[in-house]
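Here we start with a single chain on its own, the form predicted alone, put down as structure tokens.
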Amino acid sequence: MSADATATRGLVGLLDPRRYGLRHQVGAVGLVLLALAPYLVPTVWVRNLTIALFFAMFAMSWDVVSGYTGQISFGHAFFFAIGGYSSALLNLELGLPPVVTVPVAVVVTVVAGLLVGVPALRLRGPYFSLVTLVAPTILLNVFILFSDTFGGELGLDSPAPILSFDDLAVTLVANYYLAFALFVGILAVLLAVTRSDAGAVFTAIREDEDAVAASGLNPAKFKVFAFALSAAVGGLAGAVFVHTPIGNPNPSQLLALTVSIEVIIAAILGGMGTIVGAAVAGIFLRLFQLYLGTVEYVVPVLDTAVADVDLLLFSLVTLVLLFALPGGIVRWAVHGGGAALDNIRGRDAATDGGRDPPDRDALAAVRESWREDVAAMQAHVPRTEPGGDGPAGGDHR
């Protein structure tokens, strides 16, 4: 079998949905539905979905450092504000286009994150969390103290949009797809990192940092990497957010304590240390909150409209979900779906809680197939003596 045929078979295998598990197929369907959403929902919900996608990006940026390494940050809005304000100020004060201000804002956010994170990561437990809680408070006071530059509590004027058209509906749809593309890109990058060896070290740090250090690895290096990655993602989302019709560089949208708390709730409710859980819960929680704000039904006992007590109801529902699903919605759905499939197929669940061999990861199956094909080819290639030319030239031992 030629190398081209092997590569083609590998690519076809990667694109074949039958080789993937049910959860991957459900995730692919979810992304397709999001891609088609502007054609399926009214314009006002396109706007709400755009808000939800940005909120999901904020939640994912928190999960990559707090969910994986266990370093709980209570002030992640610090990153969103640094990114959003940096991009807006560069656009408003210097006249730079968003295509320039957004990357610069990401760099500024990473630098600011490292200035706060590197010393803070030397601390453990509540001391680290306290530092992250204080950081956005200091930033907010700086914004108020230098209100001529940062606009104080009212924030800055809206910077130039990245995408704008004469028709408002077209502008909303275009910005939705901008948010969707950014959401998919961030999701892919974070999944790639957290499913790599680095992600395994992140998880090991969360479980037992001393054991990681005893194994010869430097936990501080991986924690700084996770913190910088989280800052970059949060700064990127905040920077793009202020250049859309739904976002403005003001404290209530980027720096308020409620922003940080809602991000934590979304990531925990979705499932800490999963990335996908933060993304899913971020979207649904924000949509649910926005939906409650539109319900005019009057609650009999309270004699008030649902829209007037939407935050109370949202908090109560969130509290119930946290009690009922302590592991997160995604883990509950994955385990419940797996158990249901096992019952349907008449199989017992794996005794160690893992997956049965037939449900192994499709990517692992493709990699194994490639290895077998390469091994078969190597078995038919004549070996050249050490020091000679050719594919096997030179002994690499």
Given for the second form:
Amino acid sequence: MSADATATRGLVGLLDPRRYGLRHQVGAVGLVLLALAPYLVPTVWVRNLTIALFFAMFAMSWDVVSGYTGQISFGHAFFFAIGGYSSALLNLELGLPPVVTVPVAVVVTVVAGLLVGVPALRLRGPYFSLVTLVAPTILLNVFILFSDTFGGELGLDSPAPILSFDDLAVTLVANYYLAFALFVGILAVLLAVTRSDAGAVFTAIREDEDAVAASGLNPAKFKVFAFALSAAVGGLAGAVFVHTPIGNPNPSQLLALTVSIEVIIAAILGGMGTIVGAAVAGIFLRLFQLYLGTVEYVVPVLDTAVADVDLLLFSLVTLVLLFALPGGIVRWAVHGGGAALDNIRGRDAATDGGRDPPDRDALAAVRESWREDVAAMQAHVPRTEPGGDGPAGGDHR
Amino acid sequence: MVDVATLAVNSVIISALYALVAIGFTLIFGVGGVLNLSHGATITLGAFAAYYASGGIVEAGVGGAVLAAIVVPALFSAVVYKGLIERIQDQPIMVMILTLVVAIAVEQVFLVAEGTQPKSIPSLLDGTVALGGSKFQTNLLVVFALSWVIIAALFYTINNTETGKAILATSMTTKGAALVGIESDRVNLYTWVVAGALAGVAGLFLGSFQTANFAMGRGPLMLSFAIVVIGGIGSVKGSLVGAYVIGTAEVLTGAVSTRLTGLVPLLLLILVLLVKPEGLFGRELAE
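Form predicted in complex with the partner chain structure, per the form predicted alone context:
Let's see the whole complex now, leading with the same chain.
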């Protein structure tokens, strides 16, 4: 793929799928398939896919703080519950429409996230994980303590739906597209942030926080930013979730320990610190779980149906996968697939582990051309090539 | 009617039990540097092993129940360490998550096999004893006495035997211990086995004066976080003190309102983490 020869300036070049690497093309095909899914699968699976999309959003929200900065949160359900409950309460108690309650819920979640995160992020390693593990438990205890307001262990009534039609099938499809739009939006934002310079700092914090501090960057600032972003995304997903037919503001869907843990499992199975991995594994894991719950096959020796032992099977499969592929499935597929492709094409790996010649994907090309423009403007040098087809790989510094 | 003597005795007894749980937890962390989140599941396993041995499957009496509650969790703990943790023990995140998944799997096994119905485990000794004007189950007093015997034995072992000293040395510095010929993997295995046995016994005790069910280990696991953080992660003495702080706090708030019992230890934990993260007897973690 000769990116240099056909380099086009600006966003048009970025959006041309022919110039993507194979893995990005696979991802684009996946998104298109998801967009067409309601026409490809039976109605009941549209419902399941909607659940899976929300779960994937939860997993992505975890990945941006824990996967990238390495501050492992064991209580992300805290965010989902605060988002979902505050939106539902505003709707049920004050009668505000979801258009108002969802943004307010996001703000509430960010504030709550900062209240927990700012002091907790001063702690490192297992201590931080402990605080985050305890936060949702405290919240659950508060909900039970004030059952009159929060509905205790049973949760609240369903708040007003965002999209509702007379025909159930239409409602399901409409809500699927709502979830899909939200999913794509969150994916885009998180990818943009984590692939930016800020994302590089997040990764650096994960590898060596002291080194980041030593190079003059304030790790606390970046950690708090990642935490707040994660809270906003988790709160948004949780808030919209309760306004769909598939979600209700109750502890078992939003706050239980299992919610936090399933999210972590999804993100790790997909590959920590990739966002895409969390999204892919989140979708497949939840679908797998929902599928297990429907299997009627009776296991001979144990004399129980698979559907009755679905969580047990799920945890055992997870255990094996975690043990066998600690780096995550997506990372494994990208590396394995890349190596296989290079073998076929006869390219060798460079001594530093990179590629020879070095990869220049579409995004890097666009970024470089932008840098050139900025440099040109700063230097007050009139542009010599006003056209759109200048040599992007020229002798820039 | 709540009277002070009952509260005092209750908190002293329940705290001894919490100390058993927390000491095992803190041993594994102090020596291996890993948080074992399957510790709660080991408690459940101990309780169910006792249940199966005392009539659930075989009729082995109280003695058999005690034996089962020690041996099965200790073996389980050893298998978890050897099979899963040993390979990844330098990756704390993976250890936390794998032990968490192990815990879920164990809970699910008992949920599928026994359902949500609580199971009763026979008391170690029946009858009641009058003490300070109020009556207590003999069982509770036996639990208390045995807990302290076990704790004292553990202290003696750690401070006075060669294996115990090896455990202490490894918890201080793995490299230093390795220099004088202590195999850290073997020491880790010892601590996992000891912690498993302690948790199993705690499960038996908990089950004998409450009941056993699949999720019974969650509460004690959460409490042991609070305890070891208050006492200082890795400090056995600290866990003992922490257990008494948390146990007393829990019993006292339970007397005011039972709905508050779950909340107070967690708030204490947060408070200690924010004000004095290294705990009462903790030290800065050495590399």
